[in-house]
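One chain comes next, on its own, written out as C-alpha cells in the form predicted alone.
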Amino acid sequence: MQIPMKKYHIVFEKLNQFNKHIKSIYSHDQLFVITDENVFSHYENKVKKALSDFNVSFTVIPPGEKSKAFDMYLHVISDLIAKGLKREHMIVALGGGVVGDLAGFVAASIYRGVPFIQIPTTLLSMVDSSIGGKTGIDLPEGKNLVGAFYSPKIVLIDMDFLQTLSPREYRNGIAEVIKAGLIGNPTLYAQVRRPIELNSMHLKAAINVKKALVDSDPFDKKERMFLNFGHTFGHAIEKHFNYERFKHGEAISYGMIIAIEIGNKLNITPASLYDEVKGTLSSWQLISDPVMTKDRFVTDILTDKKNTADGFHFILLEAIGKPVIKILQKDDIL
C-alpha cells in the first residue's frame, strides 16, 4: 500500500522488502542509520540482514525527548563525518519522533543537505512525526525552536515495529490518531472513542487527514496549522515537567481539553463536545482527573513557535470534523 505525497511516497512494507525500496531511489552502496539505544538492541541484526544489499553503519543516541538537543547534534554530525558520510550518502531515520526529528535536521544541515529516508518505529512516528518534512530539536526556552522543512525520499512502515512497543507507548500514537480524527476524519474519530487495535486502514485514515493539510498548505501558514491542535498547551506541559512525567501523546490530550475548554469559553466550541472527547481519552489512559488546568502553563506557551506578534495562533474545534485558527490574546486563554 502506498500514500503519494507530493515529494515523496509512504509505503507500507515489511522489513525485509525495504531493501528493493531504497535502491530504487539510490544508488551507492552506503547506509548511515541514526537510531536509539532501544530500537538498536531490538533491531540491529534484523535491519542489516533485511538491508543486506547495503553497508549499513549506525550512529546510536540515547532514548528520549532530551537527545533532540543541540549536544546531540552535534554529536550525531561528528560520528557521521568520522564514519565516512559524504554528500549523495543516505542517512535513514531509524526509530520514534526524536530519531526523526532530529536525523532529519541533521540530514537538512550537513554538507547543506543529504538525502534521508524515515524508517518510524512508533505508531506516533507512523502517523505523525515522521510524514511532512519537519524536522527540528529543541531548546531550553521551548519545543522544536531550532529546525528546517526537510522531505524524507520515502517513508518505509512496517507495522510489525509496533509488536515490541510497550502498552504506554501504544497509546502515545493513539492521541494522534484522536486527533487527525477529531481535526478532520470524524469517521475515524467514532472508531477510535474506545480502545481497540490499530490496523492498516486505521493509519492511513489518520494518515491522509495529515497528508491533505501537508500538501495544501507545506510550509504551515495556514491549514496545516490545525495539526496543531493540543499542541500549544501540549508542548507547555512536556516543557514544564522537563520532558520527563509526559509522553507526548499524553501532553497533547490535555492539550486538547484545555483548547476545547477555551473553544467553550469564547463560544467556539459546542459545551458537549468536552466531556466527549474528556471520556475518549480517558478510555484510552491517555488523561486521568483531576484534569490538569491550564493556568500553571500561561508561562510556559510564551515561548511557542506560535506565538507571533499578533498573538497566539490557536486552533479550536467548531466541531468534530471542523477546526478553525483563532489569534488569541493572552486574556482570551486565561
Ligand SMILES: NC(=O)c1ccc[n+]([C@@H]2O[C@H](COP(=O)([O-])OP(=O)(O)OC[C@H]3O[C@@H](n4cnc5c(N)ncnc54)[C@H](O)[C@@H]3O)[C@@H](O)[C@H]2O)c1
Given for the second form:
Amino acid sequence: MQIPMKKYHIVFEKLNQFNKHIKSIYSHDQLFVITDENVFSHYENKVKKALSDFNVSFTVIPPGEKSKAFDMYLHVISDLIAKGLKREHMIVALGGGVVGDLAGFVAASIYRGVPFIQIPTTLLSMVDSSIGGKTGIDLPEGKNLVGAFYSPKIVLIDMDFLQTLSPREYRNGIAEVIKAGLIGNPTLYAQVRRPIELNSMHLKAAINVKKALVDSDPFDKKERMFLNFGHTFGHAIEKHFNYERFKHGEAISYGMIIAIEIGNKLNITPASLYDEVKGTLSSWQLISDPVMTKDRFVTDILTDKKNTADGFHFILLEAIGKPVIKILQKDDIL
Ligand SMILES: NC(=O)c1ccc[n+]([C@@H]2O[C@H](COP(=O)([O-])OP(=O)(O)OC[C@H]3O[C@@H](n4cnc5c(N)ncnc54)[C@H](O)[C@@H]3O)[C@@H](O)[C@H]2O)c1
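Can you swap the form predicted alone for the form predicted in complex with the named molecule?
First the chain shown before, then all remaining chains and molecules of the complex.
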C-alpha cells in the first residue's frame, strides 16, 4: 500500500524571517533542533536569535557520515525524550544531508512520527537531500539501507549559510546542480558549465528538476531514477575508497563521465558530450586527469546486491536534458 506524501513548501528566505514561517505551520513554543558540531559552532547564537519566539533546544551530533548510524539514531532519540519532546512537537533538521537524513528518520519514527522542518546549510542539502522526503541511516552493510519516505512540513533555505561552507563542500553541491542541468534543464547546464557564483535562481532551477521527478514518482519506481544519473558508478567509487577519498559530488562526477562513456559505447549518447561534460566537471575541480575509467569499478558494480535479476537499471543521456533508463547486461558495461 502506498500512502500519498503530504505537500510542503520550499521557501527561500533570510534566517531572521524563519520565525514567521514556522509560526504559520506550528502552534507550540518548543523547537527541538538537531544539528552537528560545525553548524552549531557557527550558528548557535544566530539561530537562537532568529527563532527567539520559541524555546529552542539543541541536540548536537559529531559532523560527518559516521553520524548517520544506528547508535547515533538511538542517542538522538534518547536525548530528545530526555529534553521533553512530545508527539505534537516540532523537530528541526539544521545542517547538511547527514543531519537532514538522520533527523528526518528520527522524526519519521519517534512516537510513530512527529513533524519536522528542514533547514539545509550545505549546497548539496539545499538542492538535493532536503527535497524529496527520503530519510535514513547507513548500516555496516551499506549506505542508506534503513529509512523512510517522510516529508518535512517546510524547507527553509537561506543561502547565507553557504558563506561558512568550505570550497570543497561547496563544489560537492555543484555536482548535483550540474547533474540536475544534465538530466532536466539544458539552460541551467549552460549557465553552470564554467565556474560562476550561484544565485537563488540556479538553486531553484536545480530544485525544480528534482521536484518534478519526485512529484511524478514519489516512491522511486520510474522517472525519479533519473536522479541516479552518475550514481551507479559514483556509489561504487565512494565505497571502493571507503567513503574517505572522494566526496559524494566528486564520486558522482566521475560516475557521470563513466555513464557518458558507456552511453557512447552503446551509441545512445553523442560522442561530443564526453569532452563537453568532462570540461565542465574539470573546470569546477570536481574531477582531475587522468579521469578514472569504469574498468577499475566494474567488479564492484557486478557484485552490487541492489542489481535486479533482469540486469542493471542504468541512467544514460540521449542528449542534455534527455535521460533514459536502460536495463543493461554485464557485456554492455564491460
Ligand atoms: N535524502 C536524500 O534524498 C539525499 C540526497 C543526496 C544526499 N543525501 C545524503 O546527504 C549526505 C551528504 O550531505 P552533505 O554533503 O550536506 O554532507 P554533511 O551533512 O556531512 O555536511 C558536510 C560538512 O559541512 C559541514 N557544514 C554543514 N553546513 C555548514 C555550514 N553552513 N558552514 C560550515 N560547515 C557546514 C558539516 O558539519 C560537514 O562537516 C550523505 O549522507 C548522503 O547520503 C541524501
